[in-house]
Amino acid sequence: MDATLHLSDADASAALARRLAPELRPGDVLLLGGEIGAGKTHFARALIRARLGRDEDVPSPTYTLVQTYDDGRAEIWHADLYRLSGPDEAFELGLDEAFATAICLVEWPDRLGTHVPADALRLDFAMLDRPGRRLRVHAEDGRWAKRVPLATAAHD
């Protein structure tokens, strides 16, 4: 699966996350690239507080590394992998165990090296000259072309 989309503003991302939250299940992986002030936080956050079903105080991970949240039917990891400098520094944390049984939103993915799981959907956001971001879709794993609702979504 491949796509681009045309984000228009934070509330369009706010509700593409919104719209993926209930799709996910414990072993989905979502890795969030892009540059710094790309919208990489802003998405996970709003995918957060729709699996929580709460409007709760969702830190970045930058300094913990790690967030981790409970919706009652998955555990969600949140982690920032920004200041790690190499893989090992990624499964110290834990994160080999957590993909296979949590939700994980990471940003930063290319911290993980080859270690980035084959069945992981990728979200790369890329700032624009023009209003809005501009959000490319990737996964290689086709179970993922059913559960993400781009049908809504702007595309480029």
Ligand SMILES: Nc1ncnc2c1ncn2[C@@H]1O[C@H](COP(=O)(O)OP(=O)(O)O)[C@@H](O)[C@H]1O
The other form holds:
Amino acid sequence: MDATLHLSDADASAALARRLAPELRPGDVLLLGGEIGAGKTHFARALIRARLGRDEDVPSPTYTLVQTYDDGRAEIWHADLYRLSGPDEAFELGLDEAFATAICLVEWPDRLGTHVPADALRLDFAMLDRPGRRLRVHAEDGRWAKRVPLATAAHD
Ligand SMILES: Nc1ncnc2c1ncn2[C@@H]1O[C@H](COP(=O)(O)OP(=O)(O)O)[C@@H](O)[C@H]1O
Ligand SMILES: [Mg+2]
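For comparison with the form predicted on its own, please write out the form predicted in complex with the named molecule.
Once more the chain from above appears, this time first in line as the rest of the complex follows.
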């Protein structure tokens, strides 16, 4: 699937994250792309809070690389790979196993090189010269098309 949306403000991003949250299950990997400040952590935070059902503190994993959560149905891994020294360190962190067993939200996924899961959902955020963000949604695996709640978001 391929779609481009305009998320008019931070609340629109959070609303999309909240709608996607209940569709996810262990083994799902979301690759959150975009420059610093594009809104990756904001999206992940809203998604994690929706899964947990409470306004938990969801810090950016900038320095820890990974923060984990458990919502009772799934383990959630929130990773920020900006400071990853190389794909090997991702294995040391246990990310490869988490890709199979947890819901994974991965910022700076390009740091994984060729180890990016082929069936992941890719969400690329971009800043614009107008308010809001552009979001490109891409998945090779057609099963995502039914699960991504695009209908209620504004198409570009
Ligand atoms: N759709 C949006 N429109 C406008 N601002 C947004 C949107 N999504 C997120 N933001 C804002 O962008 C800023 C940076 O977000 P953050 O998630 O920290 O970026 P990243 O993790 O990509 O570096 C935050 O202040 C957040 O509120
Ligand atoms: Mg971030």
